[in-house]
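Only one chain is given next, in C-alpha cells, and it is the form predicted alone.
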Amino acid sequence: MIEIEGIKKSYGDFEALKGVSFSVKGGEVFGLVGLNGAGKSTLAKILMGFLRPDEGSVKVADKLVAEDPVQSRRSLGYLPEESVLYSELTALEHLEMVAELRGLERGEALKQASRFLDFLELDEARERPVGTYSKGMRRKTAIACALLGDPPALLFDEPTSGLDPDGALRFSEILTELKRQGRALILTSHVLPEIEQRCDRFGVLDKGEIVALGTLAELQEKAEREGANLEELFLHFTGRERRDARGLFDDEKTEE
C-alpha cells in the first residue's frame, strides 16, 4: 500500500535522507521513530508530494507519487505534527475545504464530516471559529480532516499531542478501526511507549538512515536484548545511552 524505495534527499551538502526503504501493507500500523533532525519531516513531505527526492521512489496505493502528487495526496490522509488550521474558519468549513481539495461529492463529504465531528465530540462546536478552540479541539479538527475521504493510507505525526485522556482514547479507537478496515498506517511519535503499544512493526530512523526495521521481537533478536522495550532498543540502535540526572542540581544547594 505504501512503498518507499531508496529515497535520498540532500539540502546542499547536508544529506537529510540516505537511501531510506521500507513498505507498509494494508492493515498494518508502522511506527517510525527518530530524534529531531533524523529525517522524518523530509520523508513526510516526500510522501505527500510536497518535495521531490533526489533519488528513489514512493508509491501510495500502487501509484507513483512523483508522477501525480495531487492524486496521491487524495490517497494519503496526513496529520502533521502541528495542527495547521485557519483561525477564522469553523471545523465544518475546514472539512468542506478538504473535501473540495480531494474531489469529494459534497453530500457524502458532509455525512462523513458529521460522523467524525460527532465521534470526536466537536459536534456542538462545529460552527464556531477554530480560533476559539482549545489545543485539543484543534487537534481533533486536524484528525477529522486527515480522515475525510476514506484514504487507503494515512500518516499520523504526533497524533495525540494536545489531546486529553478521552481524546487519546478516541484516537486509539479510530486507529483500531482503520487497521481493521485494511488501511496502511504510519505513526510517528517521540512518546515511544505509545508507539510500542499501538504499532505492529517499527523503523528506527537515525541521521537519515533506517538503522533498524522489524517487529519488537525481531528488533530484540537483532539487538540480542530479550525483553527490551522500544525505548531501550531505540537507544541501542542509535548508539545512545540513558542519562542519569541524579546530582544535576547539587550545586544549587546551600548549607544551613
Given for the second form:
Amino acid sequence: MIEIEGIKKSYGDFEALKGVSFSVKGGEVFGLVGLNGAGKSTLAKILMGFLRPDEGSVKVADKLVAEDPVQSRRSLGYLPEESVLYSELTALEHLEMVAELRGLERGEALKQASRFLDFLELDEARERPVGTYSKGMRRKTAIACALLGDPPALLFDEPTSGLDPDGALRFSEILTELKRQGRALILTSHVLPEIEQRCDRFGVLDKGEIVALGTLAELQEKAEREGANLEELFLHFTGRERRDARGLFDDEKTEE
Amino acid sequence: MRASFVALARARGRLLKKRYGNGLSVVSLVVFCVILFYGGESMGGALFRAEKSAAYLSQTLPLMLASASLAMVLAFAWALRQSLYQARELTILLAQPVATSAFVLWRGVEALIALLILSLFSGAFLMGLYQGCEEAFPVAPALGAFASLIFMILGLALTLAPCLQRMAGRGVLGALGLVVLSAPFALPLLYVLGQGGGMSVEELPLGYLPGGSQALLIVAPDSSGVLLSVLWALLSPVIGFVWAQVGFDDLRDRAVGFPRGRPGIGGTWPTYVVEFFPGPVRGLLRRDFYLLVRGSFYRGLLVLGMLCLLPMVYRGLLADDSMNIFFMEFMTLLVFVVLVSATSFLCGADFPQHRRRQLIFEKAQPLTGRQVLWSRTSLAFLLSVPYGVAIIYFVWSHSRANINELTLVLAVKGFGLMACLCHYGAVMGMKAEADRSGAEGMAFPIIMGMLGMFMAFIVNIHWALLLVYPFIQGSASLQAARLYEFAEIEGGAEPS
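Now show me the form predicted together with its partner chain; what you just gave was the form predicted alone.
Zooming out: every chain and molecule, the one shown earlier first.
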C-alpha cells in the first residue's frame, strides 16, 4: 500500500535522509521512531508530496507521489504534527470543507462527520469556532479531518499529542478499527511505550537512516536482547544510554 | 514596576523591531503617505471643481472625511488587536513576574505608536486635501477631533467587551459595536440632512461637534488651536485605553484567554453565495468567505471597506461635463482596474499569504491547481462585483443621455476586464507562492497596474479584444496550476 524506496534528501550540505526504504501493507500499523532531527518530519513531508526527494520514490496505493501528488493524496489521510486549523471555522465546518475538497458526496460525508465527532466527544462543541477549543479538542478535530473520506492509507504524526487519557484511548480504538478494515497506517511518536503498544512493525530512524526495521521480536533478536522493550531497543540502535539526572540540581556536584 | 516595564519593553521591542524594523517598512510608510497626499489633493481639487463648491463642502467632504475616520477607527482597532494583549508571545510573558501596571503602560505605548503612524496617514491625506481645496480646511480638524472621541469610546468598548458581554449578552454587545462604528457617519449625516448644503461650513466645528477638541478650537480659533486639537486627538484614545484598564486587572488575563461562543456575525450566510460552484472550488470559497466575514483577515476587510470610496470618487469625476466620451470610457475602465488590482491582490496574494500557516491543511487534500486557481479568481471576482455594479449604476443614472447609452457596453467591458484581471492576479499569486518569491509578490501591484492600463486601453477600442486574454494567459495559467500541485511547502510549525 505504501512503498518507500531509497529516499534521499539534503538541505544544502546537510543530509536529512540517506536512502530510506520500507513498505507498509494494508492492515498493518507501522511505527516510525527517531530522535529530534532524525528525519521523521522530512520523510512525512515527502510521503505527502510536500517535499520532493533528491533520489528515490514513494508510492501510495500504486501511485507515484512525485508524478501525481493530487491522486496520491486522495488515497492518503494525514494528521500533521501540529493541528493547523482555521480558528474561525467550527469543527463541523472543517469537516464539511474537507468533504468538499475531497469530492465526497455531501450527505454521506456529513453523516460520517457526525459519527466521528460523536465518537471523539466533540458533538457538543461542533458548532463552536475551533479558536475556542482546547489543544486536545483541536487534535480531535484534526484526527476527524484526516479520517474523512475513508482513505486506504493514513499517516499520523504524533497523534496523541495533547489528547487526554480518554481521547488517547478512543484514538487507540480507531486505530484498531482502521487496521481491521485493512488500511495501511504509519504512526510517528516520541512516546515509545505508546508506539510499542499500537504498532505491528517498527522503523528506527537515526541521522537520516533506518538503523533498525522489523517487529519487536525481530528487533530483540537483532539486538540480542531478549525481552527488551522498544525504549531499550531504541537506545541500543541509536547508540545511546540512559542518563542519570541525580545531582543535576546539586551545585557542589557541578563544581566537582 | 520600572524593572518590569523595562523588561517588557525590551522583550516586545526586540520582536517588533525584528518584524517591522527594516528599510522596507520605512519606504512603504513614505510611499503610502505620498500616495495619500496626492490622493487627497486630486480628490479635493477635482471634486471641488466638479461639484458646486457649496455642495461639495457641505455634503461630499464631510461624508468623505467621515469615511476616512471610520477607516482610521478600523485600522486602529486592528492595530490594537495586534498589540500586546493578543500577541502570541504574551503566554510566555504572562508566566514571568511582570507587574500588571507594566502591561497596561506598555500597551499604551504600543497604542500611541500605532496612532502616530495612522495620524501620519491621515495627516498626509488632509494636507493633500488642503492643497487641493483650501476651503476644506476647517472641516478637517473638526472631524478629526470627532474621530478621536470615537477612538476613545472604541478603546473603552474593546477593553470592557468581556464584561459587557457577560452582563448584557452578545446581541447587545454587537448592537453597541455597530453604534460605535456608525458614529463617525452620524454627525456629518445629520449636518448634511439638516442643512441641505445651504449653511456655512465654519458652523460645523463650532456648532455640531462635541468633545474637548471643539472647546480648544473655540478658545484658540487659530493654528495653535488646531495644533492642540490634533494633539488631543492623538492622546485621547490612549488615555481612554489606560483609563479603561486601571482597576480591571483580571481583564488582562481574560483578554488572552479564548473567547467562548458560537460564531457570531459570520453565521452560515456566505454559504449561499458559493452554492453554485463545483465541489472543491465551493469548499475553498466557503472557507474564504467564512474567514473574511469572521474577521480573520482584517487588512483585507479594511481595504474592501475603503474601496467603497472608489465609486464615490468616480461619481464625482463623472460630473465633469468637459470630458469627451472616449476619455470618459477609458476613465471608467481605469476605475475598474484600480478596483480589481486591489481585490485580486488581496485574494490572489495577500490572503493566501495570511493563511499560509494552514497551507499544510489545504495541501493535504487532493486539490488540483486548477481548482485552487478558479477559487481564487472567483473570490476576487465576487468581491469586486458590488463595486462594479455601483460604478455601472452611476453611468446608468447619469443625467447626460450620451453617457447613459454606454451603460451596456461599459458593463461588458468593465466586468470582462474584471474577470481577466482577477484571473491574472490569481495566476501571479500562485506563481509567487510556489516560488516563495517575496519580490514577485511585492511587484504585483505595479505589474497588475501596468497590465490593467494596457488592457483598459485595448478594451476601450473594442470589447471583443478581451477574447485575446485566454490565448495570452493560457499557458501561464496551466503553469501556475502545475506549480501549485508540485511546489514544496514548509511544515505547519512556522509562525503565522
